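The chain below stands alone, shown as structure tokens; this is the form predicted alone.
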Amino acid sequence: MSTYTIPVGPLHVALEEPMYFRVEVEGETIVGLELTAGHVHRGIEYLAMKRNIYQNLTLLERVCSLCSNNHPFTYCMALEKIAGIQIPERAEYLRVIADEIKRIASHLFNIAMLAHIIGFDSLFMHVMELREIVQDIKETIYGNRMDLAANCIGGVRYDLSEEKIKYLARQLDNLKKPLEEITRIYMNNKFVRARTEGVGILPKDEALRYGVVGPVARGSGINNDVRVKSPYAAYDKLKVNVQVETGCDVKARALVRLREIQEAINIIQHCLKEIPDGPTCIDYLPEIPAGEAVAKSEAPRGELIYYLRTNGSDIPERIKWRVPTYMNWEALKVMMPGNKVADIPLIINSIDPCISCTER
């Protein structure tokens, strides 16, 4: 059978962001993978340089949407590292308590395109009328639906009253029954299974040898998460169980997300019954000294990184990080070949990508 080349994007109806494939078929299953990317480059970084450490805070949170709260809170962490601050412990469980908001809602928006890829739309509405509590809750909370602006240099800018932490943990509550329905169907729907389980097999030898990150390694059984091997914030004092599944495939990823939502509802619980009193920030501003740091947390989507340099001005000299995708995105080329066509979006869906963050 003779081979061809098919395009895919960068702007196609199953991709979520703009990305060109090169995907090489012999009739209807893939025999190879080419990946483009760079079509929506914005310049952050350098823009990052540009400006001082303050209004930064609010650049970084703009980089992606889903998960927004990780670069400005890995900011601030390689900020205090260089100026040798120590935050409030109670701003370490506001952050955590933050963090583990945002991890539901982006884990709850890929399951549902997960649904909504397979064609299961009664599905996808479901899960995502249970992310629109989550929504909710940002919304109390935060003021605001997406963007939490909850991070700042020595702490965090928002506070949690006795009312709040008693809506919080309703809100919770109202969370978890329809969440065990929801993986209950993704472990044992037919139409489920038959378009996830075997589909896009990345093998943990080969996980290991691309260096994915986050639910895609937990998902070929690699026990890997920032949280646990090198706890920040208020982690080093929660329990955090990591979620480890062994199928490899898009099934075995999904299965992952889901049961960190679960265990994100855990730790916020832990949170608020375990939170200090005290103040959310210092109460002076700080001067960030010359240095460098490197600070990372567990994003939604896997290990995020940040490199920054200061030079003793209000202007960093340098900054960079690396994100998830960027080591996921490449083990594609192992998933692919030998699935079929139709089977592109899912997979490509099923390490969670996020060309924002990536490409920036």
Contents of the next structure:
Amino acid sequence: MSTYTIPVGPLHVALEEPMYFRVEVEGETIVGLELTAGHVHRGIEYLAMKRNIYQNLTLLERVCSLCSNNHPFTYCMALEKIAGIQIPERAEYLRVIADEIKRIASHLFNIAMLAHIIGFDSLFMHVMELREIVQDIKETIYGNRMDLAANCIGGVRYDLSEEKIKYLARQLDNLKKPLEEITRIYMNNKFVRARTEGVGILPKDEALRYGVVGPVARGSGINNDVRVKSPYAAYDKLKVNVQVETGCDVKARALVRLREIQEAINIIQHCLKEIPDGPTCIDYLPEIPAGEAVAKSEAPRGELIYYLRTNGSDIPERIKWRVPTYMNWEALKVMMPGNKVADIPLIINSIDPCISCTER
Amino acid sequence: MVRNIQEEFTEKLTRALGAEFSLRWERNSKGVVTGWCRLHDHRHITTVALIVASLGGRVITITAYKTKDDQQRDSHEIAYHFDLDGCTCTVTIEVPGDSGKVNSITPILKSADWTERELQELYGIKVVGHPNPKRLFLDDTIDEGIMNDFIPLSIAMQGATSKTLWEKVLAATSQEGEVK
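What I would like now is the form predicted in complex with the partner chain, since the data block earlier showed the form predicted alone; can you produce it?
Full assembly next; the chain just shown is listed first.
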């Protein structure tokens, strides 16, 4: 059978952001893949080294929309390490709450896209309707549907009143039953199973070799959740049950995300019960001495790392961050071969790609 | 007994390099251990990569940056951030100023692939032996080593806060004044 090359992207109906895939096919079967990135490279790393450390808080929240909270969060942790700042305990809990809310919304979006790609649009609408509850939570508590602006150096910029705690607990309860129903559909519905089982296989040894992170790794049986492996904020006081699946396929990755939503709800509810009283932020504008630090957090897509070098001035000498999706792209070269052309968008979606994040 | 990966790493590194490196481990209030290592000879990075691979570790990312050497000349350093079962160990080397070349560790650790390509195009550091050294993000028309150049912020932001923007703002406010 003769081999053909199909260009997918950079602009494609199933991709929200631009990425170019050069797919080699034999008949309808994929045999090879080449990736070309760089279509939304914005030079944010360069910009971040031209602004001062306080301005960067705002800039970094705009690297990505779905994991926007993790960027300023992790950046603040790196600064706090260099300056030796211990943030108030209440702020640690509030940081966890903000992060888990973002995780629920991000995972629901990816789960919804899966349904859309396989043509199950009623399910897509159903999941997006559920996500709207989380969007309402964000708007009510933080005043914004995407960028929460929750973090600042030395703590957080928001607080939860008794009234808001009650509201948040009630809204989380509203998520539970529909979430169970959706999880059942993703597990048992024969159309969903036919499209997701055994598709886009990433064996565990390959997942380790490529160094993939987040739900992509956990769908292949690797437990590398940063919240447990190297705890930060209040995660050392909270119990996080890491969700690991061994299916190694599109379905396993979707199930990891669905279960992580459930887990995130539990974590937030636990936080709401345990959250101590006290200040939410240090009461001075800190000066950052010269030094270097790394900080890591578990973003919705996996491990996010910040490496920061300062020289005592308020302009950072070097800020480098690596987003989770960055590690997951190359693994598509393992997932794709052997699958059908119709599965290309589905497999790409299963790594929950974030392109503006990758290219910065 | 719980395996202490930091001890294993230190032991293997000492056996391979003798006194050709400095290494310290930090433990924070949450019990998270972070390692900071500096190699005296940049060529030893492949040895470190082999040790990381033997311990089942991976590359989290690699940071290149501009700095000054002992004689206050511009130079580059590269910080390799390795993951050893959840513990981050940063290994730093100095890029030799005369050649600007370092050995690629991608043949040993696949997880270094993209990040080596990226630092090559952004800083113009040659990564020798990379299996796929082509451009990652930047177009071929853009010069290599763009991160070494000075670009004014207004141009870097593509004129988003340039004179043109302020002219528009001023024009709009003066029109408001006329209406009153």
